[in-house]
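This document starts with one chain, in the form predicted on its own, laid out as structure tokens.
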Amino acid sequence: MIKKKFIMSFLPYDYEGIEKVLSEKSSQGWQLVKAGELYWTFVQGERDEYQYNVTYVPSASEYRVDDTEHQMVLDDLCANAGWERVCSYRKIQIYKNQDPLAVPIDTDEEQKLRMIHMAVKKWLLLPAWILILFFALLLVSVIYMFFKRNDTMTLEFGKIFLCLIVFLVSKGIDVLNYYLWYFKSKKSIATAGKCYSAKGADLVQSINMILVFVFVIWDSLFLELKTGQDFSEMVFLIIAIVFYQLHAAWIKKLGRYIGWPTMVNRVFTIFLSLVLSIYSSALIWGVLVARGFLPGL
């Protein structure tokens, strides 16, 4: 059996985009077997062997050991209609069917939008609001310290202030982007009977990510070199992010294997991944500095 991994990047509520990509892969002979954070695994099969359908279960979690009652009931209902669950990814449930004329799982668009909204609130909105609050508090603290100490404007202060503004605006765009799609979908259901396309939201998200990436490169490379400084901060940050993702994936699986409750697994994964990523990054960065590949911070 030939397996292949493809990079899959999508908005949590872009179910049409996911189904379109899976259909394209199926037409090429690649059938989905597993969905992950970045890479999705496919196996080689017959062309157009399956059609795929995406639905949402707000109570589902990647930290859970077993399926929720909602998932099990949904599996039974879908099985009666010929739909078999391929895999789950966070709140998303992906089903396949060999019948090209099979009735879609969700026929009530209003109910589907309600389930998407409940899932996205936990998946996207809650973390986004936490980050917005965090960046806002940091920004207020930086401004307060600047005026309290009556400092002169320095390049370092300007960089910190600009970074906080950029990240705050970026997360705000994520939240606004979703709500625009959500209210357009409600209006579309009332008139056309189906959810609004997420193509526009996906374009906004892509532009947002590109602009943030360009800013990080400009800040870490161009500005640093222009002022005679190094870009060790960017290297350290990239290493920390990579290690956090790796540790989180391993610890999450360990928690599920041991059988920890969902909340315990979530808190333990976030805390331990953060600690280990900082420790591992500091260790790797220290080796690079000791070897002379990087100057110190």
Second form
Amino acid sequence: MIKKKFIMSFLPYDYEGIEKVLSEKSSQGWQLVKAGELYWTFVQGERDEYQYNVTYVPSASEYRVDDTEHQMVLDDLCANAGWERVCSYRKIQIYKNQDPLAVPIDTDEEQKLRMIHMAVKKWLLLPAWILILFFALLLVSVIYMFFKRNDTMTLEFGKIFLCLIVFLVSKGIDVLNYYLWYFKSKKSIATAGKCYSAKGADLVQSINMILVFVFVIWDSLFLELKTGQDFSEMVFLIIAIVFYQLHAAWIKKLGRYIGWPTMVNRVFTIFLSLVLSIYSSALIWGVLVARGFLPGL
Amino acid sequence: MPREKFVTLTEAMFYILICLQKECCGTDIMQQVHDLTEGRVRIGPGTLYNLLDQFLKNNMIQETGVQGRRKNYQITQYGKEMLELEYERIKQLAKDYERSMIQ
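Could I see the form predicted in complex with its partner chain next, after the form predicted on its own?
Whole complex next, starting from this chain.
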């Protein structure tokens, strides 16, 4: 059995996009078997025209050992309607059905939007608001230190100030993007329509990420090099963010395997990932400095 | 204009409450609604689960029996009143329509 891994990037509320990609892959002979943090695993089989449905379960958690009662009862109801559960990913459950005339899992758009909103509040909005608050507090501290020191605008302060503004705006766009989609969907449903397509939101998100990426490259290569400053802090930050995602993925999985309670798994994953990512980044940074790729302190 | 929650019922809500006038379980409701409406109204399993959950929270239905993960439900007195209100509203709509046709 040939397995292939694909990196799937989508907005949490873009269920239509997920369903479309899964159906396309199914018609090419690739069936989804597992959805992970870093990639989704597909196996090659016959070219089947499976219909995929994505439904939201707000009580589900990637830190849980077992399924919630909601997930299990939903499985039974779906099985009765011919829907087979493929896998779960965070707060979504993915089902497939070979019958093209099968009743969709969610037939009431108002209920569907309600479940999406409950799931996205925990999945996207809460972490985004925490980061916005964090960046805002840092920004206030930087401004306070700048005025307290009575310095003229040094390049260092200016750089940190600009970075914080960019990250703050980027996170703000994430939140705004969602709420725009949510209120458009609500308006559409109020006049007997469907949830709004997330294609536009997806495009905004892509532009958002590209702009942050361009800023990071510009800051690291252009601004730093032109002014003779070293860009090692930016490299350190980027490596730390990548390592955080990697460490969080395996620690979460380990916690589930050991059988930790959900809250213990969540706290431990966040704390340990933070510590390990800083340690791993410092190690890599040390190696890069030792080999002369980065200037030292 | 947005629909106020449970002041007016959607078709799915209406038919689920009709089915729950007799005790039955979630898996049977989908088939019963299909049979009652001759296939016109389709309720997906996800929608059914969410509505049963909301009805329970709003005291419109109650659990009458549990066998493993299979739960039986039945409409409460309050649920019957909401169903009756919706039925009266639909009758009024039909009367208004008939009156407008006569004129």
